[in-house]
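This document starts with one chain, in the form predicted alone, laid out as structure tokens.
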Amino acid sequence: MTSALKENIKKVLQHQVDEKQFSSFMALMEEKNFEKKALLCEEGVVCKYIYFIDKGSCYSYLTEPDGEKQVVQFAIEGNWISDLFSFFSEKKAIYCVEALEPVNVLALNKKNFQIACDTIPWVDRFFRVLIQNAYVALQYRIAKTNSEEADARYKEFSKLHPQFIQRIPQYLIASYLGIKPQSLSRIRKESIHKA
């Protein structure tokens, strides 16, 4: 689990860290094991941690009132997921977050973290880093959706992810570039005719 997380330290913040700040990071995680379908966070509940992805993937949704999902955002290896809102606030979580294969991850929860962002150099610019970066792309996911046609939005979904187009499903990425599944079907078939 430590070379994953050392990678994505290592993206985030464009250099190394010191081997025992490392160490005292993964000091204040817990290894967590989640089956499929299991909610690692669950709308209406306080979210206590904020996960880091060794293994498997994940995905976040609202729940409409019609009992359709909303997703929000998927997670796979490297990849870090949560619901923020909830997390910091702790108030009721507005997001599910639930396993789409079995997962192993790596968990902090609120104590830890500010304990993290208190003791240990880098994490407080490192956490920084990562959640300005996630909502600059939030910021521009929104922008494309409102601006830019169906077709647009999953060819560059499929550019910039092509990780996340062999496992996820596609319902749930019709879903989360604000497209119907049926849409979506055709415009892949419209794009594998073309190639």
Contents of the next structure:
Protein chains: 2
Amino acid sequence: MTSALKENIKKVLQHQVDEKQFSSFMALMEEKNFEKKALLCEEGVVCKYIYFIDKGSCYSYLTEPDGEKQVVQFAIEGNWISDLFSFFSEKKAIYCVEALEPVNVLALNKKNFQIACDTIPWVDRFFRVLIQNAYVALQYRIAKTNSEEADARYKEFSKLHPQFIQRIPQYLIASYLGIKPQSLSRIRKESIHKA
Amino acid sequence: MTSALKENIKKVLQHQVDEKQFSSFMALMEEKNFEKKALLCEEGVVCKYIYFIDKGSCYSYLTEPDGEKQVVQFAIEGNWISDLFSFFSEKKAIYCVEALEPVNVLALNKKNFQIACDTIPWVDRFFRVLIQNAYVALQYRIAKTNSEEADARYKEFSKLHPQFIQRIPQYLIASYLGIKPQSLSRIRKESIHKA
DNA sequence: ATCATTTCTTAACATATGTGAACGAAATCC
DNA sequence: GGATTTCGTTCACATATGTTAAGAAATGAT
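Let me have the form predicted together with the DNA next, following on from the form predicted alone.
Below is the whole assembly, all chains and molecules, this chain first.
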């Protein structure tokens, strides 16, 4: 259960971490399990944890005034997910995080997050780099969302996240790409013709 | 010259900072001036600084294979801007940052960034929160980009950044919103009719 | 297995945004 | 201050995506 997290830390920091320090970090995390469709964070409620996905998958979404769900992020094994604004500000969440499959996660609450940052040398830096990487990726995603048409965005998404294509319902991928399910269906059909 | 930065730090950290520590931080920054159209970062070149805008404005953009510029961020007095990926990884930048008006900035290079993080207690946290806030805002922006039509996006942008509307050419705002200048012109015309 | 629910596909039509071109206004350059 | 370029607007037409609706396919429950 711990090895995926260790790999993740190593990848983000680009170096190995001390075994004992890693154990202290692990000790601050709670193992939790959720059924499919369970909510890990809920809109309107303060989000108490940031989650590392050990097994399974989830996604976060915003609910529009008209009830539409707008998908913001997907997360599978090895990814982190939360409503960061809510977690850090302790204000009500604006996103929901929902399990797509049964999930096992390591959950870190804010008190333990603070303790980890204060007592384990690389933790502060780890989260800074983690968020930094996410920010950089998001900036690129928005540039592409604005400049490319839907078929190119889908093609890039498939290439970048082939695992997601397998495991995530198309109507959620459509939302993530900013189009309707019918449009994604059309795009997929056309891409088969061309290929 | 220093008061804008002090305000910025206070706002991000949500508390005052020690005067002496602030001076040490300031001492690590270089004052620089750029003419309109000058490049603060250039695609293909490692971006050596992160910039705090003291006076003037800039924007960052991606250049598409067909030569189109895709605007990613605007920055005016009190904002930070850079190609963060390039700055931290020391790899070639994928964005350009260009002055929209003559600008005065405080520029922080990577060596000094490290020194500041290592020697001034709140600096590490300051940059983490800064990036965190930017990440949260971007996530919201992409959700809206995907779910709202161009007229609503423009309306929200005007409301959120009235100063930008005054100072930034429309064709750049159009790019930022993911539409063509002609479409923005049409949207503006229609919004006058309705109002 | 059967039925109910959810997800995906297809089609005809509606609408928003893109494209190309023209023009004038404004800004910039000598 | 006049020449030149850049920017904003408008229009007619092209195209991508949305909408509505129906049914097929897949999934889940009993």
